[in-house]
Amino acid sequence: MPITYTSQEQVEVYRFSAPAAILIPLVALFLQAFLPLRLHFFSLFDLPLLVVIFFAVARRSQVSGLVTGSLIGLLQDSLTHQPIGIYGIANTVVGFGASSLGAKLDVENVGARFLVTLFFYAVHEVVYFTVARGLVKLTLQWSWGHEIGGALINAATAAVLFTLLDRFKQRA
């Protein structure tokens, strides 16, 4: 699982067709909003976060990562009963961080994708918890077991999902 440092000339930047850039996040948001209602274990997955990480790492542009994270986060907020902006802030931070990391490291293999997702899931949860408790004053409880389990499940899902989503990449 080597994560190798690459120079700017070696980094491949990808783009996505307009239908893929719109439909992939919308499908992830739809699945995230409606599957946990029927399949309660599905609430452990955070598909919109995985899509933010995938697009940010593939595009390797901090501005694109910010915009992608904020739009997907705000749409995710609109589907919850919580204040608008909590997911928006957390996904924006993740989008910026993942695109910055993607510009410096080769994260095209499964092991690297697993580790990157594990790290950014933790970042997302810390930012989400901090904003929800500190700024919005929501009463949330932190559970280490739940967060570690969620990180591992989402990282394993990302390793498979990112391989499937690679089919939509186009060289820039």
Second form
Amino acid sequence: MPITYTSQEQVEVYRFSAPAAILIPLVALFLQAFLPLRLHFFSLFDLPLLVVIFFAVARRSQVSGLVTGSLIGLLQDSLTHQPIGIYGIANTVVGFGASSLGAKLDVENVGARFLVTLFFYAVHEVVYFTVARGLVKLTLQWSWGHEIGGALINAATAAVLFTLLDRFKQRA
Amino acid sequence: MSRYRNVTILVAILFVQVLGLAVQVKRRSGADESTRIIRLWTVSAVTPLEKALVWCQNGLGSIWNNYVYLRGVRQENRELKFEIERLRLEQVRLSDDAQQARRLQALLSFKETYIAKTVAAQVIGSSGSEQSRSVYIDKGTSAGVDKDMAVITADGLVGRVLRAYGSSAQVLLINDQSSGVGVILDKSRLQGVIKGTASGEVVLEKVMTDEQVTPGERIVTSGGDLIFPKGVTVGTVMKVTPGADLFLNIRVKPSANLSRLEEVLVITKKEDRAPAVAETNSVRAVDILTQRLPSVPDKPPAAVSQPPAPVTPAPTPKVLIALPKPRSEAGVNNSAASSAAATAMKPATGHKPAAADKPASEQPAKLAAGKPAGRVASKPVVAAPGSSAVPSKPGPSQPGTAEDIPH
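Can you switch from the form predicted on its own and show the form predicted in complex with the partner chain instead?
Full assembly next; the chain just shown is listed first.
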């Protein structure tokens, strides 16, 4: 039996209905593509990434997490004009990592969710920049201020968003 | 083995994605085709929602603006009318210069690329990534939009169509780092390339450090890239600093507000043709003013319904392009200007604007039907004393125009 550092004796594993599993990522993608046109500051948010973290942590299955991350990342890539796979790789790593962490730690409370999102946003950005620069030769600028701001905003959003998405959870 | 199952799957999926990336990077030109299906699926899933939302938003906005929020409309209307009057007079003045330039261009067998057809489109979505500065519009191949078509707004250049789908298209903005536009500085006539930076700024490249570039100078497209038509406003020079190498660092402020795009025009057709030198009726600013003065009423309808006399060209000189005319005698060629002038004359003459307002290429059909080109001119214009009546001059395809000039 794996050792878990949780506040409960047993970690709870959740699943989602098929409509929720399909529609939530699609709505996240849609909002990510639509809102920056009207609300310019919204380009700081990364809703598909937050959805990947949420699903991975709730399901607590590494395979499920990396597949979810991979699919959402590839869809996110296909809306851009860049080669498909940059977001795919970054979200795959985040999905795997978040589900691994979710299996070991209790990340059901707001504070834990904030910290987990902060950490995985940083992981996502590092992987994204590495792939984009190293493999695709894109010229990207790393700005510490922008990255820290983005991480804090996304972490704060995750704390609220995950509470809303909890309604779609079903006990496995 | 089952202990490493998850890690093996992770490595396998990452490997497949890296392999896919490598293939796309290697075949940059063919990458678009190989990934078309997944892009098509995603765009097909997302854009209908975006279209619906934009439609609802526009509908509600339209109801609010057109039926509810009408504060200050009367005042604005009054101001706009004054503005129209002022612009109308200015247009007549400027059309003289345009006419002269066209004559000279015709003399040199100069050919220009004209914007022949545009399609209006609504911006419905973005890429959702700060690293990809592109937007989606609600018109695709079904509306005639295709790859590499230029996209503009009334303010200036926006970008070009990167991918066209059935009912939507992806437009690469000029501030994306993978875009490039051939431009020319309006005053100094220096050529360069406009590119985007990673942070979304627009810079002008390939201008040598020994050249003189001043902030505030306007930048227009040069037409050299064969995508964007010549002369479209791109932006203005914002800041000039010496670069590390032989070139200047020139920051540009785009004319179009790229972060708040709503409606754009896609240039679906361009035409290369010689400038039309349509010698139309001379209309001067003073003519427009005098037409508004009280005048003798029109002739009775019976007199008007008489068959028009055959148009016999006045003994005009065979070649009109001799010397630049004085401003007061030069003709009006600019179609917008002449149509505005014709509109201004309408109440006094009681006639519709002459067909000569249109470019020369659109004229022969009407002339062949036996309609005189200078219909307005065929009837004596009643004008106030002191004003110059509109003289009768041959239509654009009649002898004496630039079309007959031996090159």
